[in-house]
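The chain below stands alone and is given in structure tokens; this is the form predicted on its own.
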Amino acid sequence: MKNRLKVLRAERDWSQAHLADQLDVSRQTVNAIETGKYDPSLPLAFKISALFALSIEEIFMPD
């Protein structure tokens, strides 16, 4: 799954580790995560999405 979270994170200047302490996460899982390697669960995306006020559809597409 392709995902613009490293886009928007750059966008407002927030390192991994602080959008990880802002997510409950490990700095390892938003790297997985904005890499590819690791798709969110559906509750962790939806707290994401909430974080950065769109949707999960506006964050995440499939391949």
Second form
2 protein chains.
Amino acid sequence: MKNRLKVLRAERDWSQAHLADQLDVSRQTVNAIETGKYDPSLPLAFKISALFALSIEEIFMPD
Amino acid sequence: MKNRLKVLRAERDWSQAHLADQLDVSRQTVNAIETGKYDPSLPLAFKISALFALSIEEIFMPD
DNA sequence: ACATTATGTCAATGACACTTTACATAAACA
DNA sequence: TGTTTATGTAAAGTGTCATTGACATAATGT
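What I would like now is the form predicted in complex with the DNA, since the data block earlier showed the form predicted on its own; can you produce it?
Now the full complex is given, and it begins with the chain already shown.
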């Protein structure tokens, strides 16, 4: 899976730590998702989707 | 997370085993997701979404 | 009565999601 | 120079996702 997290975060000028806080996950988790180490769980994907007010499909895509 | 898998499957008159085949997962995995034992991974959610030609949000919802 | 199909569930196992703690590097800045 | 902020990464631990194999039950059909 690919994702646009890094871009969406940059558009808002947020640090990984700030995003992690809003999602209630660790900074390392945000970093791991951005750097493609693993995919978020479905519940976390929904949380990310809600935070950016975008559909899951607008943020994540099969690679 | 809740999901509409059972209904979508019923609409097509598919068995859990038939759905599992199409998704390349075990029958137990389909059963576990339907009975709420756990949520699918994000890649599997995308696969399910593609199979039913529905958005992830139309199939899964936070509970 | 017997076999088949569909569903639910259990145990054991391996892989992945996420955590905390920690260390390294580069950029910005007083 | 020394400090702070942002990012990347690593190790170790916990819990979840998904697997195979197996067993039980109910419904259908022969």
